[in-house]
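As a starting point, one isolated chain is supplied in structure tokens, in the form predicted on its own.
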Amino acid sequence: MTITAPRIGAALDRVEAPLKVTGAALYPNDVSYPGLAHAAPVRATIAAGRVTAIDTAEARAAEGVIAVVTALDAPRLRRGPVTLLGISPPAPLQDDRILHYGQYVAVVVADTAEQARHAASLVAVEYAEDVPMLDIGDPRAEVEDDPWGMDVDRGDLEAGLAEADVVIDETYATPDNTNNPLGLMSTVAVWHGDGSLTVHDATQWPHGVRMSLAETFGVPESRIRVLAPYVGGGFGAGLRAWQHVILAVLAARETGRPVKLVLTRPEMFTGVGYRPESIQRIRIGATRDGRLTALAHEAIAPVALEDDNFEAVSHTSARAYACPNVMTRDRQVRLNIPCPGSMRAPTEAQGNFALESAMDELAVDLGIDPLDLRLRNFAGTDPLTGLPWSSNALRECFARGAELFGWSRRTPEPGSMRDGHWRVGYGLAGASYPPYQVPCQARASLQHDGSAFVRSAATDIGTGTYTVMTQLAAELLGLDVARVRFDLGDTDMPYSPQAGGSGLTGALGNAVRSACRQLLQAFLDVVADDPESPLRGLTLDEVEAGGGGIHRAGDPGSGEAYTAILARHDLAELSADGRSTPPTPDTTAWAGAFGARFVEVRVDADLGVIRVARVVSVIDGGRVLNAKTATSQIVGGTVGGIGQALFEETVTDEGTGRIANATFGDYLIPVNADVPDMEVVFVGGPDTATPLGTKGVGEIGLVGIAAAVANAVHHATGRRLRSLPLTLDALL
């Protein structure tokens, strides 16, 4: 039977949608143990203070209820490690302090989960209230310059501003958002006999969440098992070991029972990261004919009391334009509020929109095309280092962009074109998001049948990991897909790191390569004196994979099946791993994706209605392994970049810090009715930093809508908003 292997590229739909359709796809919220009880969080009611009693009694004597842990008795925890994405949140209830409203005080344990709930709900708090710091410009928070050392300073800024014929400056303003994944975050904890433990939980990192964990209890990694084949979603929620787990880690070991902790939607504003808000000053000058002299990006971000989370808001314009002097500033207030973390394209969403609301504005001014004033200042060279690209088809974005969105049919005037009731208008914004990847490992064995099993610890949280690792096995080990299965959400598989900041798919991939290659290797040291086999002697570099076997390169017919080469030296299967580390290029600039987002906007002239009516979306994602999968992504980021366009904002009570819309039917997120149209196609090609050449393309599809919206909306009626969203009525 001849077997012919996906190529890469192909449109592979998703290899687990069977099992996500039929309800077989176990996600943490589903698994069950014998005797497994449930966990139920109380939560502060203040945003300031301290616990000065808490009184158990009701819930203690409640139906079904096993145990109440308060901050006030619970036993002390050490604070997570360092890790890739920071320092861990510190462990709940640790203190009588209360840092800010929804902070955890008390855990209860029952035998229900409804059981649990009303017995949270019994339990009686008191504090002594502080006023909190709730708002960025409160003079008593503590501010922090650079916190990450990545301020920019190239070249003589007032000299630049001084240069200019036309300078912009403006100060543009973006809310929090929350993350709201369609899964409730959700943790399983289990303690064994002999002192290890089990975890499922809904998270983006298994090994992060594993070394979190070990730290916080004093338990040998090798002792801690988590698990998360499948996740409802993330957009970054999932991204680090927040409280809630820790909790249900606790409760397991108090009770000596599983134990099932699953938040509330309420909850999750409060418990697992939001993008946090920001306030961000641009100034721009230009020459007359368009060419940029100077640009000054400062923003300012709150971060909780006692946390860190990196948001180097203003970083997004040290690279984007060709500008000889800029300046970039980023600082942090801390406040009373919760603790931020990242969501989908985090940094880049919220400075993207000021800076391409920025360039929008000065090509008013300048009276200029505004895609004609982004392609005067390309940076054909990274601005930051002045070598050349590993890659960068911005060009070919906005030139394919403008083509197939009809750019050309835009009339400059704001107001000027109009469709019965509705003021129309066209805008557009270049998109970027840096390249990211860290060290991943990888295993591949064939077995005895000819199938492949290939793993590693990462997770899918719906950008189509399984799907896409599948194909890339499969092709590289010449096999069918349906041969190829591939195992991920482990932490007894080889260490990956985890799924965000659009870098799993570049460092697993590689790694998935890595340890093909390697089994192939090791076919050919188990022929390398077989006088049997036509693959006697020959090297890696010249033979190929196909039809379920190895055969020279360029002659399929000289080769043997896996099978073949197994059964005869009376192996079962054979394994191999694979890594791969992070590309350090020495004469390019690693380039991650980049983008041209054009929109056309409807707006209703007397209501202020906005209307998202249409989208085109082009795209240098690099290699692209899966066209469904790649293509899912932009769509799905461009419904979030809408939502934070028009929609989306957690509102914060300024005088109790209690979130007002933790709801979804109160905070406001893109529904069907809402999706326009789009248009999503990728150019350029193959990256040259990896050995696969791709880049990532989950957070970029966010990236640039907000501004797109805002310049279109300017387009059709006149009126610069320049705080997210964008509502009615600031155009009434």
Given for the second form:
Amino acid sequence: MTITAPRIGAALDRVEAPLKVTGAALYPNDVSYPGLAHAAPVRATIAAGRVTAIDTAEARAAEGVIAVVTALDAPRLRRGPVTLLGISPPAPLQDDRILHYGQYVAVVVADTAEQARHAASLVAVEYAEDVPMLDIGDPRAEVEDDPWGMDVDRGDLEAGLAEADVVIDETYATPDNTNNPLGLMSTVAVWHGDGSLTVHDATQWPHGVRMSLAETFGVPESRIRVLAPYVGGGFGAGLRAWQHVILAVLAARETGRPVKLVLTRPEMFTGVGYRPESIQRIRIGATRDGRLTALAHEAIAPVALEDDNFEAVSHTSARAYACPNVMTRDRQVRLNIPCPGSMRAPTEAQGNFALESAMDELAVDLGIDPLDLRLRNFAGTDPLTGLPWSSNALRECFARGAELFGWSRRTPEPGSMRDGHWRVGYGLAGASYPPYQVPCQARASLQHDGSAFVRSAATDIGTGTYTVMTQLAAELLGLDVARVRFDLGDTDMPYSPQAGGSGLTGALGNAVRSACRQLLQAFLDVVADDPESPLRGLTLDEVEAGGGGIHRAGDPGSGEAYTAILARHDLAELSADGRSTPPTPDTTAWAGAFGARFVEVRVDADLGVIRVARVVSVIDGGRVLNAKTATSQIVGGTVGGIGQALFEETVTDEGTGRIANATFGDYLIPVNADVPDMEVVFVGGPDTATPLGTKGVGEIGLVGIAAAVANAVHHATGRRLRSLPLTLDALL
Amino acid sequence: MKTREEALSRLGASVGVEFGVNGVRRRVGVEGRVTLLDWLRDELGLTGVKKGCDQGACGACTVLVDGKRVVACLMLVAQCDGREVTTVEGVAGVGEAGAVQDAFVRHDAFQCGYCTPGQIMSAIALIGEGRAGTREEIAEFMSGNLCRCGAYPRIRDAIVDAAGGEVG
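Structure of the form predicted in complex with its partner chain, given the form predicted on its own:
Next comes the full complex, this chain leading.
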């Protein structure tokens, strides 16, 4: 079987679009049940200490209240399992210790949401308060070096610095950012009479939630069904079975009622992860002609006291450039803070800002064009392994981007470009996002009417999974897309990993590909001895799918329709399972996505207001399954990058650990008028590491924007800002 | 001055209201504290009206009240007496509204889709108000509708298209 796949797939409209534009798509918090009760959590108002008393009398007496469960009387629950994403969050309400502001100390269940929220406000909690550790430099805090064993030492750093003509040694800072998907994280939990459990949850990983709930509540996974057909964004906030999910399931068990729990926006700042702050020191040594001789990237970031978060901020720097002497270091500091978690482009978002800012500083010091500096140090092979990349079109990204952006019009002197009262700056950054794939399964069925049903328990958090998998299955089975239904978001379907790490399209796409090929094989098996079939005795390599059936490769006239085979053999349908495993190329280095980001900023000469005026992004995304949805991923990631660059900072009150700006009125994210029109182009070809040839594009779109904006601000003003977000007060 | 309990008991008290929702007259008794957003979602099942912040900051719950854009989380049902409320369910596939929705689909003006009903209601009102003349104007008047997926440029494309303009 041969597939002549286009490099850029058709720009098919999203298959679920009609439901989304009419308000008919049902997100988890749109689900209701007869007798539905509502839960509201009570959160700690201190960051460290103990609960000494909880008075629930007034809450219990309030109208409509069914139950109040507190940290002092909750049933014992087991902590969820270690999964491929690491440990599960601690089960809630299990003891009297307070480890962070916003920790759940009780949950109230009532007939209506208003009654539950009101009664929650009546729960009186008394604390014995300790002095919380909130600062990354707190001497009391436990520090862990190299938490993931990923620190890199290559060559001789000190020798590399010694031989350099120029050395950059600067420290960069990024703040806490909060994911803030528009959809409030919500769980609806229903225990059935047979002891089984149905949960509608705004998760990026239904099977992960199922695993956690099974362990926590002691129920076999097979009796738990988790549903998430639509999720109002996630950006990492939906990767784990967070404590509110457990609270909702617990509340349903305690009351015997279906229970809905919808987090408030302020609760979204303390209960579902966030991008942790970082402090990063970068040292780069280079020769006068711009060859890197040494690169050191040392990062420190906080983590919660009794939880983990993978955030290897410095690691990608070890693969970024051809440099013989490299050191990367990561450290984590345990503080009294809500647990950080993945937020779109975790680690890269912070690490790339520091590295690509430092490269710009080096270019300025050397008097070399920042574009040339990057090309001179292009890593033609993987610096970590020395192997050739499975694919890498980064140079093409830079070349094409420079041309589209008009980089040659840039005059190098900072402050040299103006347009009226606007100072104009051009900045660029290189970007990469590492490859990631974990095992995934899918199932494909061909119905007697010749239509196909393909499914896997994945989620589509807006990335286009429904659409690209429909297209892919249609192509592989030789059907019109209108004859294919792809469904997801249900743990009764085959196992899928999370939508996250830019890993789902590769994992799921290769599983769908496998299922479709197995399905073709199943048809060939059925007709193997069928004298009436022109396909009799043929192998998978000798046929192609097309026109609603299977035919000899290169001979569309010699074959037959699926419907004919099914009818002749009295089959209502044929199904096949497929699975994918991560690639393990041994002659190439598995490459992720690459990109070049070009940004024009305008800075008000008097007021310091920074506006992003133009963005050109050229991305090596491997094989692109759908030009429209892939472009939207890059556009959206870029908007996230503009937020990181100019607006986003979660502020924690120094004394109490309270989040001081936990609303959309105070935590600023880009609005329509903050975002310019932008150009997105894909270059490169299918990646050679997997049969499908895709690369994840969900995160690369955010990477590099903050650095490109900061570099453009320097070009516009001569001011180097090393701390995000870049705000006008820093320019005054 | 009223006590807290007195104030709260008044909030929980039932209020009689008569108003229209998507062309259907409704006569209801409702707690004074219930927002239009929660009531539309929980009582009428109009879950196309989304809750993104409950604080009037994100625009996901945008509906039309007497033809004007309103964030339903900041309006109480008790304030709706005599008014006509239109939600995304009330404009589905009808005239200009259908054109806006089609344009959103064509231009991929959403990703997760959660903010989309609010964006569409704002877009319909914007075009109706004659405020969709330029991309700059659209950007300004659509800035009350947050989209965390970052579809803003494509939302502008869709509105320009639906308003009969040339998409740049």
